[in-house]
Structures are given as structure tokens and as C-alpha cells.
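In the block that follows, a single chain appears as C-alpha cells, in the form predicted on its own.
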Amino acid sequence: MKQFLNINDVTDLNALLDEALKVKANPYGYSSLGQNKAACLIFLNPSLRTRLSSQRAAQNLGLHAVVLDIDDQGWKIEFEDGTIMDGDSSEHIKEAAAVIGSYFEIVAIRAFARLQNHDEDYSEQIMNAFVKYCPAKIINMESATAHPLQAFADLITIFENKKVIRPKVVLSWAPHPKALPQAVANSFVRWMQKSDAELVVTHPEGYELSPEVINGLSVEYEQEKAFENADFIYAKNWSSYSDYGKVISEDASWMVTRQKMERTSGGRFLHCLPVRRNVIVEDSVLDSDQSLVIEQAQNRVFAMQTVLKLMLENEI
């Protein structure tokens, strides 16, 4: 397999949080595996975690690692098919890609959501267009729709405090001022859906994701009643599906809150980063032992180093 994309790129879930687990217990044991390898970290928006993580990734498996931004280092790319190049687009994918391919055994890819056009961010144009015209390996550093490398480190945050089973897992909407992708929900969602978990999602009407993210899962519109006896709490915004990239409240009374987390079972707290204090989450939570933001993305690296790993060794 030459891509890690989203959830139908792992064939055994458990096989990899496993792998994952051997990693982080041994970070440095496979240094040689990228030997006289590297791979291309395309940037077409902001990031601290996913770059230096991956960056971190890189080195800890000796693979040399070459950071691009695209605005501000490469020429700005066209997408389009059959579209006549006299505007500010100076390259087209195809060659880019191509290019970008030859150099590198690995190429990871960082393009978030315009949330101007529904069709447009879920066809996911710009992460198919370097699988399609890319020689490399193919990573999602978090796309339009699909956030895996960090929905892979909360996984591997939750398998490793969980103290039941089968935890409680709540992915609770959280006011932001703007409107932010669906990327990380989406996520997240798929795969605690794949894994040993009881997910419940709350949010307030309108909020719902995509029916084919959902794909049955009930919805708890109040979200005190979803805390109940939950092991952990997701915050995450998303803006609107159905009214595609809208705000449509920023009702301050879903930040998750001291006296909300009191109705867990010893609820331990998680975000993907960067939070807003006291919009998303109360500074007595996040300041607390109940929060887990700090380890969550520390993961990043071992998830990131995994699929690099298993990707060298030509298994994914």
C-alpha cells in the first residue's frame, strides 16, 4: 500500500496501535531504516504540531526530512484539468508532483479545507492529486476532511489511560469565533468507531457531521447528559455541514467547564491543539491532571513515526 490517507488505509487497527506502542518504547531502535532516504513535507497551511512532529518522526528513523511551504517557497500550484494558465498559477500539479515524486521516496501533504464549497473540499482535490500524479508514497498531514495522524495519536492516548475495557469516549462541540474545518471530528470519529469504545458525539442542532461519518451513530444534543460517567472528553469546533463552513452559534455555554468535567467518571480531558482558553475549555480544566493536551501531542511523533516506519518497510 502506498498511502495513509484516512481509516480504510489500515487494514488492522489493533495491529497498528501495537506497532505504534513499540515505537514509542523504542524510538530510536529502527534508525537505520531511513538510510539514505527522504521525504518532503508539504505545507499549504500553518502548523507547529504536525511539523515539528513529523520533522521528529523523520529523524528518529535517520530519514532526512525537507520542510516545503508552498506560499511562501514554491510557486503557487493549478489544479484544475485543461485550464489555460494566465493567471497567478505559475505551475500545475501534474508537474509538480511528478517532480516532487522523483526526488523523495516519501511525500506528506498538508492542505486544509477552504469551507467555501462543499463539493469542492470533499472531493479532497488537492490530497488526490498528489496520489494520482505523485511516484511517492502518500501521507495526509490532515486534509479537507480527514485528520488520521492525529486521530492515531488519540487513539494511542486512550488506549494507554484508559482504565476500563471499553472507555467512554465523548466528542463534544465547543464554541469557536471562527468557522474551523471538519478534518479532526471526522476523524476522530471513524476511528474510535473502529476501535473498542463507547463514542458518544454531543453538539447543538445544526452541528451534525457528515451522514457518512456518522453512519448511525446517535447524537446527544445535550451535552451535560453525554458526560455522564464518561472516561474521556474531546473538545473539537466544527463549523456547519449542512449549512457548509458556517458559524451558526457560538453559544458560550458548551465550553467544557470544571463543574461539566464532575459529571464524568474521572474524565480525562483531550484537544488536538491549539486551544483557545476559556472559548474551548476552561483554564481549570486544562491546567488540571484531568488534561491530557500535552501527552495527546506528544503521540503525534510516535503516530507519525509509525507510518513512516511501516511505510520504509514497505508493509503500508
Ligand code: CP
The other form holds:
Amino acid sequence: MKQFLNINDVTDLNALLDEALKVKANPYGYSSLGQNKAACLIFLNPSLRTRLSSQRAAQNLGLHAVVLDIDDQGWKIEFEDGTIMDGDSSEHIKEAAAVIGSYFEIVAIRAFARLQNHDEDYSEQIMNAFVKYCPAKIINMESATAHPLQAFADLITIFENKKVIRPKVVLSWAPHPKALPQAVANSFVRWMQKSDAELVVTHPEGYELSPEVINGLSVEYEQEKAFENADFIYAKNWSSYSDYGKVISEDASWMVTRQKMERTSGGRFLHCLPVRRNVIVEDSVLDSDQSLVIEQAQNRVFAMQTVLKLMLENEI
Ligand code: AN0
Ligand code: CP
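Switching forms now, from the form predicted on its own to the form predicted in complex with the ligand, please provide the structure.
Below, the chain from earlier opens the complete complex, with every other chain and molecule after it.
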């Protein structure tokens, strides 16, 4: 595996899932694979799970991981081409990425959508600049439009907990006071569409995801109808795609409640975390046996470890 930016870098989703289950069953079975190699984990935004699960995944492979909060610890980076750099930025991505790539075999990047300009976010300016100028293998730790490591962990969690071959999986928009990216929802939809699941997406009008992501899937605008007989409910907030980056509704009636969960078929609750209690989902759901959020977060280790392992195994 040369890069892990989105689902297009996965040739066989079932094979990838099998690999993750093998890694999880034997996490220290490859503990010298990363010997004398190192990965740089670059964060432009906050993180708890991605930061820690990636370090743990690297450790399990004997791979040294260095975390760089680039905004605080590095120089401010310029991403535009051809600019006169007489402002805030001290260093261009061309040099920064080339230098980082000369120190590390693997470079992973977290760079959220800024939600100000659709074209800037959906052109994946930051991630693509690293791909272009950094000679290392590149991993997406949540970019402007995708969070494939999260979707991979979600896939593992659903596989491990499903009771039927083709479960009904519902992605439900839920309210949130701040504008959030579409990345988690985008990747969840893309990965579920390629896996053995009946995917239903539900959200208020105006929260339609990118047509490219939805890819013809019809949306159920009645949340309670969507929940009927569901095996998994995945709650997530995202900001509007058409009115780009805007919060057009904070409708509290979209919160996931115990009462709504009763419409499901013993459905399990998923969320990528961090989650706002009693805004996105009621305490009574998160604190019940129906919730899988901690298992889901734990599977982030094995998702990352699988990607790192595949990258290290292809090392020339
Ligand atoms: C981020 C998001 O919605 O993309 C990260 C989730 C993994 N969430 C928040 O900023 C709360
Ligand atoms: N789910 C997730 O990516 O969490 P963090 O933002 O804490 O890394």
C-alpha cells in the first residue's frame, strides 16, 4: 500500500477487513516489522483517538512514531503556489513536506475542512500537497473530505457485532451547536456502500451530502422511519454541503433517544467520538449495553495497525 487517502486506495475491502481481524487476533505478531523505521503523525487540529491509537498501533509494530502539532511546534506553512511569502507563513509546504519525507518512511496527516470555501476543501489542498511534495507513504488521519481510518474501524466494529449477514445500518444526522465537517459521514457512506450492508441515510432537508458521495442512494427524511428494524444506528453531525459549511438547523428533535432506539431491531449505537451527550445522543443510550462507541474507538488501533503493516510490508 503506497497511500491511504480514501476508499479508492483499497482494492479489496473484504481482504482489508480480514487483515484487520488477523492483526487484532495477534497484535504483537509483527512486532519487528517496523524496526529501524519511523512514522511522523502531523496534526493541524485536535485529536484524542487518532493521536493515541496511531501511536499505539505503531508501537505494536515496533515502528517509532513522532507526533508533530505542526501549527504550535513547527513554522506556519504556506500551501498556495506562487505567493509572495511576506505575511504570516515562514515556510512553504514544498520544502516542509520534502524535508519531513526525508526523515520518515510514513507520514500521516490530520487536516480538517475549514468549511469556508467548498472548492478549497473538496480539492483536498493540504492532503494533496503532502502527496505531491512528500516522498514518504501518506496516511489520511481525517482530511477535508474523508476519514478513512474511522470508517475502517466502523467496518470492523459492525462486522464483529452483526447478527445477520447483511445488517441494516442507518447513518443519522444529529444536532450540534458548531459547524462540523462532512468527512466522517462521507467516508462512512462510501465504505458501507462497498460492504455487505443495507445502508439508509437520514437527515433534515438541506443536509444532503455531496452527490458524488451519495451516489444515487435515496435519503429517508423521516428519522423514526429510518430507525425501524435497524441493526446499527450511526449518529453524526455534519454541516450543510449545499449551503457550504453552514449550520442550517440545530433541531433538537433529531437527537438519538432511548425511545427512538426502541424502534430498531435491538440496534446497536455507533458514534466516532468525541460526542456531545444529550445533544447528539441521550445519556441513556450511550450508557446502555446498546452502545458500541468504546469498542469502535478501540478498533481505531487495529485499523491503523493494519494500514501501517501493509505499508511496511511493501517497503522496498
Ligand atoms: C470532528 C468532525 O466532526 O469531523 C472530528 C471527528 C472525528 N469532530 C469535532 O470536531 C467535534
Ligand atoms: N474519532 C476521532 O477521530 O477522534 P479524535 O478526533 O479524537 O482523533
